[in-house]
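As a starting point, one isolated chain is supplied in C-alpha cells, in the form predicted alone.
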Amino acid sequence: MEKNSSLKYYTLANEHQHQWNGDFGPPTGDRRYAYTRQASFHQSHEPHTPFSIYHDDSSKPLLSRSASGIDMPAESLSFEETEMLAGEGKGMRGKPSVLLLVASLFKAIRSGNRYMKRLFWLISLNVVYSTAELAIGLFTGRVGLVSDAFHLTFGCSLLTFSLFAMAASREKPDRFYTYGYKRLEVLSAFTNALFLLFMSFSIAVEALHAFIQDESEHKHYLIVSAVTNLAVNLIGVWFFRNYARINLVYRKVEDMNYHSVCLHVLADSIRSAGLILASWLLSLGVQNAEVLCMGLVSATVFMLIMPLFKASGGILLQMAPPSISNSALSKCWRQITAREEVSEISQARFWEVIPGHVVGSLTIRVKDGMNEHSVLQIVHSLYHDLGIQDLTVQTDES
C-alpha cells in the first residue's frame, strides 16, 4: 500500500469558517465547498483507485468553489499571480480563429489514422456530387433534386461532426475537460443516431403521402440521383466495413464513432436502394410498390440504428455501465455491508465516462475505533475487479 496526495472536495459548515479576502471570496456566511488536499491511498498496479479519507478536522483549505467558480483564500496568491490568471481567462474567453481551427483540423487528418483520412475523402466525395445535384436541380427546375442536395448536405455536416470529434478526442485531458475529449465522440455517436432516427420517420412519412396520393406522379428522373448516391454510399461503407453490423461491442470510444459512420452511409444506401427497387416495381406495374418499399426502408433504417442509439444515449445519461451486472453490483455490496467495520454504505453511483471507462463514487461509514484502511483495501480489491478503474470512496466515522 502507498501513500499519496489526490485533491478532493467536503462541505464546508458553519462551524468551520475561514476569513476570505473580500476581492476573491462571497460573504463567510454563505454555504460553499473547499477543496482540500487529504491522505488517499492506492494499489501500487496500474490501473489504480484512489481512495479519500474524510476527516472532520481538516487542514484550512486551499480552494474554496463558489456559485460563481472557484475562488482563492488571499494568502495563497500573490498579486502577479493573480494578474496572470485573469489574464488568462480573458485569453480562454476570447474567440477562436476560424483559419486556425481548420488548420488544426487538417493538420491531424494528415497525422490521423486510415479511418479519419478515408471519412476526409468520403466527406470530399459527398461535397462534390451533392453541388454538383443542387446545380443541376436549380438550372432544371428539379424541387426533387434540390430537397435531395440538401439532405446529403446535412449528412455531410454530421460526418463532418464525425471527423471533428475524431481530431479532437486526440487531445490530451486539461483543467477545464479533466477527462479530455474522447466524450465527443460519444456525443457524435448519438447525432448520427438522432439524424438517422428522423430519416426513417421522414421516410414513414413518404410512403404514407405515397399511399394517399396516385403512384402515377412517381417522378422517374429522381432515379438516376438514386443510383449515383447508392454508388457514393457504397464507397463509404466499403471504408468502414470492419463496423458494418447492427450489434457491435464497443471496446474503445473509438470504436462507436465509427460504427455510427458506418450506419450514416450504409442507411443512405439502403434508402437509395429502396428507390431504386420501387421504381423498377412500378415499371412492372406493381400496385403499392412504392408504398411497400419506402415502408421496408423506414423499418430496417429504426431496427438498424435503435442499439446504438440506446448506447450512446445510455452514456450521456450516465447510467449504470451495462458491462457490469446489477447482481455483481449488488453482491460486492452485502460484501462490504457484513464487514464489522462497516456500519452504513450510502451514495454508491456508477456509470461509464465513455465506452470502457467505468467510474464511481460511494461513500461507507465505518464504526468508530476501527480500522478504515482494511476496509478500504477490501473495496478497491472488489470494486476493480470488476472492472471499475476510477473509485472514489468516502469515509465517515459513525
Second form
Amino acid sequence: MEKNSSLKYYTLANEHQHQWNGDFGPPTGDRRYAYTRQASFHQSHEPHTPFSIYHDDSSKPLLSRSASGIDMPAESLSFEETEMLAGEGKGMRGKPSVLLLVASLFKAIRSGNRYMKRLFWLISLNVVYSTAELAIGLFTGRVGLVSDAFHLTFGCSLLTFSLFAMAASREKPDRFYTYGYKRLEVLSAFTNALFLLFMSFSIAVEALHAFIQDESEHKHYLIVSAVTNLAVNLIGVWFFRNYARINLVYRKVEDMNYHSVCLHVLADSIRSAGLILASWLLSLGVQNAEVLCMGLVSATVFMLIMPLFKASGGILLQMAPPSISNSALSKCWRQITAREEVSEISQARFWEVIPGHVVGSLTIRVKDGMNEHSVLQIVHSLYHDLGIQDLTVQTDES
Amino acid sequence: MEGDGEPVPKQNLREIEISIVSGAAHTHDHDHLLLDCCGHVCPFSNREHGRLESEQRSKSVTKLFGLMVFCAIVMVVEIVGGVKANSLAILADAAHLLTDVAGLAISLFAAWASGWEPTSRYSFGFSRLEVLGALLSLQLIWMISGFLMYEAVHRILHRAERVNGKLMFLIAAFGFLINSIMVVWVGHDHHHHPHGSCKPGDHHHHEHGGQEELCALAKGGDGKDEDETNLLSVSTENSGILNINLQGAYLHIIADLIQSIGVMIAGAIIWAAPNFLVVDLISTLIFSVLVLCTTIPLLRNVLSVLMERVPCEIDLSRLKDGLKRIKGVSDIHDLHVWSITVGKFVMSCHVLPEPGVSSRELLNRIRDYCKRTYGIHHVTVEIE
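Having displayed the form predicted alone, please output the structure of the form predicted together with its partner chain.
What follows is the entire complex, opening with the chain shown before.
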C-alpha cells in the first residue's frame, strides 16, 4: 500500500495525465509533470536527508519553475511581485507604480503556462462583458443589469486573485516565506470556495425572499444578460474542462487552483442556467418556479464546492495529510519503536504545505549511549518511503 | 513505555517547570496523552501554557457571548419596532445587526473551538481555526460593504423618491450608540496588544495617531516596542493568541460604527437639504472604502499566518546568526519558523554540531535561546 503511494509520488507518470486530461499531447504533458515534480521536491531538497534521491536535480535550479516558456524573464520580472508580496518586511519603499505592476503582470502571463493564459483571457472577457452590461444598464436605467454587472465584477476580482496567485507562486522561497509561495494557490482555492459558499447562501436567501414576496416580473429583461452570462461562463468551463469534476485528487498545488477556477465558472453558469430555467417555467405558468430553481441552484453549488472547501481548508488548518493513511503512519511508528535503541516517540506531527509536499517533525527518545546516527538514518528512510521528505527528527536521551 | 514511577527525564523537567506556572496537574495529563489513539500524537503543545491560556480563552468566550446576546436583543427590539412602525429603514438596520451577530458568532465559535484537544488528524490542535474565523469575519465585512455600495447605487438609480432624512439620522444615531457601547465593552482589555501590522513604519504613525480605531488595531498601543526580542511574559503571548478573535469581532463593530457615522452625516445633510440625495451615495462610498482600509492590518496578519510566513516579530537572519553563535553549533540549515496562530511560534531546524559536543546539552542550549530571546516554545531540532 505504501509502495503504491510512493509510486504515485515518484513516477513522472504518463498514466496520470491520460486519466484525466486527454488533450495534452504527451510531450508537453511530460515536461509539465517533470518540472512540477522537481519543483515540489526541489523546495524540500535542502541538503539534510542523506536519502534525498533527487540530489542530482539540484544542479538544475532553473527547472524548478513551472512548465513551458522561458524562465529567465519570468524570474527577473516577477521580482516586482515579490517586492509587493514581501513588501511588509522590507517596508514599502515607494509603492510600485500601477503601470509597472500591470506591465510586470502582463509579462508574467505571457511567459506563463497554458492555464494562466486561458484564465487571463477569461478574465478579460468577463471585464469587457461586465463593463458593457454596466454601461447599458446605466444608460437604459435597468437596475437588474447593473446588479448583475456588480456580481460579475466581484467574481472577476476573485479570478484575478487566482491569476495573481498563479503568477506569484512561482517565486523561490526566501527569508520571509521559508516554505515558498506555492501556498498562495491553496489560499486562492480556499477564497474561491468561500466565495462560492457565500454565493450559494445568498441564492438560498434570494429563493426565500421570492417565496415570501412573490415578485417575478423582474426576470423578463434579465434573460438576455443571463444567456450571455451563461455563454461566457461556459467558455470558461471549456477552458478548464479537465478540472470539471467534484472530487479531484490533487497531485500538485496548481491543480487545486485550476479546480477552484473551474468550479467558480461552473457555479456561475449553473446560476445563469437556473435563472433562464426559472423564467421559462414562469412563462409556462408554473407557480413558485423561481423558488424551486433558485433552491436547486443553491443546493447544487453547495454540493459542488464542499470537497474543495474541505480539502483546501484542511491544508490551511495543517491537518494530517489525507494522502497518507493512518495505518501507514502507525506502521512506521511501530517499526521505529520496535527497534531496541528507541524507547518511545514522544511527538509526531505531519502537515502539508501544499498537496504533495509533506513536512513532519518527530521527537524520539533514545536509550542512553546508543548510536543516534543509525536511528536517524532509519527513521528518515522509513518516512521517505511514505513520501515525507522534509522531516526533522529530534533525539532526546532518556 | 512510560510510567509515573520512572525518573523524569530532563526534557520533561522543562515541561514541568512551565506546567508549574500553569498548574502542576498537567504533567500527569501529559503522560496519559502520550497513549493517544493511533499513538503518534503528543499534544503537549496545548498544555504548556495550560491553565493561564484556558482562563484567557474562557474570558474572551464569555465576552463574545455577552456581546452576541446584547446584539441579538437589540436586533429583536428593532424588528418588533420596525414591524409596528411599518418602517423599512428600521428593518434594514435590523438586518444589518443580524450580520453583526453572524460575525460575532463566527468569532465566538473560533474562540471556543481553539480550546479543543488536538487529535491524530489535527496534530497541532485547532488554534488555526481562529485565523480562519478571522478570515471569514473579514470576508463578511467586505461582502457587507460591497452590498451597501451596491444598495446605494441601486437606490439612486431605481427610486428617486423622497428620503426621510430625520428618520435616517435617528436610526443611524441609535446604531452608533449601540456600537459605541459594544466598542467600549470589547475595548476594556485592549492594552494587551496583539502583534499588529507587519509594517514597522506604520507602528510609529499609529502610536501618535488620533483615531481610536486605527490606534487600537496597530501595534503601538502599549508604547512598548514589541519588535524587540524579549517576549518573556506568557501573558503577552497569550493575549496575542486570543485577541485575534476579539480583533475580528472588534473590526466588525468598528466597521458598523464607521458606517453609522456616514449614515448620520448623510441623514443630517438630507434632513437639512432634502434634495441632496446623492450625498447618500457619496457618504456610503467614502465610508465603505474607509472600512475596507481598516481591515487591512488584520488581513496582513491572517495572510502571513496562513502562508506559513516567518512571523513579523522574528528576523530570520538574526535568529540564524544567534543560533550559529551558540557554543557547539557549527552550522544550521533548513531553518523554518512559522506561527500556528498569532503569537504561537514553531521552529524546526537541522544543526551540524561541532565534534565532541554533547547533543543533549546543545539541544537544551538551543531551546533555551529560542524560548528566552524569541519566545518560540515549540522547537524541534535535528542534530546530525
